[in-house]
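This document opens with one chain alone, in structure tokens, the form predicted on its own.
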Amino acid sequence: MEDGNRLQVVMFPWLATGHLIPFLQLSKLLAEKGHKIFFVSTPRNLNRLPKIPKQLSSEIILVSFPFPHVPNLPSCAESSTDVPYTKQQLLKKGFDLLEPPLTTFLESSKPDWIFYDYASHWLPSVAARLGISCAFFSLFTAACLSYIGPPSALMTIGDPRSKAEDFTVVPKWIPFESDLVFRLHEVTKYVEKTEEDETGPSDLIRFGFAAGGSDVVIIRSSPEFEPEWFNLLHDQLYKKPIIPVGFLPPIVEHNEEDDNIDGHEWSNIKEWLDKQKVHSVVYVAIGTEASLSGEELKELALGLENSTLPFFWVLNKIPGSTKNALDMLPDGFQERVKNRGIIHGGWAPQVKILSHDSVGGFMTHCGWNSIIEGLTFGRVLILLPILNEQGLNSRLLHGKKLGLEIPRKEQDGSFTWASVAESMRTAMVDDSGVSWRNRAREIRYLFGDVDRNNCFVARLVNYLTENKKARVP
């Protein structure tokens, strides 16, 4: 590559695994095309990243900034997986304190572009002052960004929605019919302010400044998947370049270093999966940040049991809790399902499991990363949104007949084991779910085709090359 076309790009993701990994995926794709990447985060987050391939190690430079001290935040907490949901605002407070060291680094490195996340509301003004082109890299759908609203309003008056009920109706700026709304329990549990939110800007204000101050918005999605939402963003809400980067589908890599993970060997998991019938297993995982109450955990367990379907359940430690999730399961549950289900404690190789032929369905918390991984392999989705934007993702997928949402009470979000079992059987085996299963398998061409998705990245590179500012001398 000629030096004139070789880009220098700084990546600065939010401190969550579900954000770090896609930023790294895009970094690898850009590095493969000959561009230099500086990947900036804190020490513990960088240590958690997958190893960078040897052939790209000279093109992707990891830049580590110590995480600032924040009162009432555990000293070892550097990621959203390290703290309960109620401490997330304190984590963002520490994240905001990274502005000075990042500014100093940008002044010295003089990159062509900086890619940043929704939480970096302060970064566009820094980039503008330094003459560096900046891109808001959204790991949220175009539909989700549309629901959040026009940046111009968020940057001036903030979000006009002040009551929980305001979030349960379609926003006035969406001009077409839609059911993309939050349920009341999703809002009251996770969207309304807590006392600690007062320590800094709300997430919606962060989104407003991140998008509004950018030179371009890059979205991990495709106009073919959500055309109406891309059009709305481009034509009415953002009125600036909107570049889809595709879904960045996961690549299944089988190497010996990955076979032993936290003491759980992939070979043992694969041995169990190999014994199951094709498309018979439901993979169950609700993410590393989401958590269920004790009662919800019991209902979910009884639903898995009464579905009579084989399942592989990843049961993570409850964030910020000393309770053992296994101890919260119904009495005798593990003994009753031992010949049909696996309860796996801790992290699991999700992509490898979803890629296995015995897996047919995926019960998910509706994080966008997990959705992409499930649909990449054509797995029908069983939707159990827990926090953040997951309710919006669930509505979007249900509307496109790519997943069935487990029915819950509007007020408190409670659900029954019967509704879990019925949703599972509809998705996996009942005649009424045939169209859902077929639709999930058909969509693989969109989500999982690596060449198709790489075309988006190639178009992004052309845009970045043609629209970078003159490098600061």
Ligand SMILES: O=c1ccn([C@@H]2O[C@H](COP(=O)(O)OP(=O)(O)O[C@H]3O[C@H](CO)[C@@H](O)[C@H](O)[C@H]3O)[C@@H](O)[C@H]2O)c(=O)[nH]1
Given for the second form:
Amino acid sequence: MEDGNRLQVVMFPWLATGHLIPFLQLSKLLAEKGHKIFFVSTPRNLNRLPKIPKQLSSEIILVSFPFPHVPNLPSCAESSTDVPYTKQQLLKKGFDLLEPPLTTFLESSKPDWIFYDYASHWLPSVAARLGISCAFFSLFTAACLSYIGPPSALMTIGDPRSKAEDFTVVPKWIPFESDLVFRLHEVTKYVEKTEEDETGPSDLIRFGFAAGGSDVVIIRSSPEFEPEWFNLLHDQLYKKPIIPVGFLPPIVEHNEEDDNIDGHEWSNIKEWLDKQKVHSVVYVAIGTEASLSGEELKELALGLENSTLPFFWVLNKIPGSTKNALDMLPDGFQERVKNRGIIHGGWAPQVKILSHDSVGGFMTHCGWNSIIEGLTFGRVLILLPILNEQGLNSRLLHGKKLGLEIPRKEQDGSFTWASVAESMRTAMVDDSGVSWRNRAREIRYLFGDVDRNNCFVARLVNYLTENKKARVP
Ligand SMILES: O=c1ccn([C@@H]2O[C@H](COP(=O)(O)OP(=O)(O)O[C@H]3O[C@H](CO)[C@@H](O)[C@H](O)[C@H]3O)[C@@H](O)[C@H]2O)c(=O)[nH]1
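After the form predicted on its own, can we look at the form predicted in complex with this ligand?
In what comes next, the whole complex appears, and the chain from above leads the way.
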């Protein structure tokens, strides 16, 4: 490639596993095309990143800034996985303190572009001052961004919604019929979080500034999947360039080097999966930020038991807590399910497990990465949204008949083991679930087709090359 066409891009994701991973995925795709990436984060986050392939290690430079000290935040906490949900605002305080070192770095490195996340509401004005083109890289669907609202209003008058109930109705800027709203219990959790520390800007205000100040908005999704939402964003809400980057489907590397990273763990898991029937296993996981209450854990466990289906359950520690989730399971549960269920503590090689043919369904908290990973392999989704925008994702997927939402009580969000078991059986084996299973398998062509998705990345690169600002000398 001619030097003039080689882009220098700074990546600056929010401090969360579910954000670092896709930012790195996009970095790898750009680096494969010969562009130079400076991937900026804090030491523990950079250490936890998946390994960068040898052939790209000179193109992706990791840039580490120490995480600033924030009173009342546990020491060593650098990512959303390290702190309970109620302390996320404090983590954002620390994140905002990265503005000075990042600004100094941008002044000296003078990249063509900086890609940033929703949390860096302050970054567009820094980039504008330095004459650097800036892209808001959204790891949220166009539907979710539309629900959040027009940046122009969020940046000037703020969010018109103040009461929990306001989030349970379709916003007035959505001109077509939609059921994309939160349930009351989902919002109550959100409100509890902001009540603990109201000092920083709310997430929705961060979104407003991140999107409103950007030169372009890049969305990890595709207009074929959610055409009406892309049109609404582009024509009415954002009125600026919006570039879909496709789904960035995960690629399973079954080479020796990669399998060694997951070590014995993967070979044991694979051995168990190999013994199960094709499409029979339900993989159950709730990402890196969410956790279930003791009551919910019990109902979920009993639901898995009563479904009588084989399952692989990733039961991670509760974020920011020393409590062991295993101790909260119903008495005798592990013994009763030992012949058909695996309960896995700690990090699981999720993408590899989902890619295995024995897996037919995925009970997920509806993090956007997990949804993409499940549909990449055509697994039918059983939806159990917990936090953040997950309720909106669940409604979107349920509406498109790509997943079944486990019924919860509207007011307190409680669910029963019977509804868990019933949703699982409908999704996996009952005749009434055939069309759901078929749709999930069919949609692989959108989510998982690497060539189709790479076309989006190629178009993005053209855009970045043609629209970068002249470099400041
Ligand atoms: O044991 C584990 C746990 C997680 N993962 C991976 O970690 C990522 C988790 O991402 P996601 O499914 O999106 O869940 P969260 O980390 O909980 O996601 C946060 O970030 C997402 C993207 O913005 C949002 O959709 C969610 O609401 C938010 O909680 C995925 O790639 C998983 O494959 C593993 O491989 N093994």
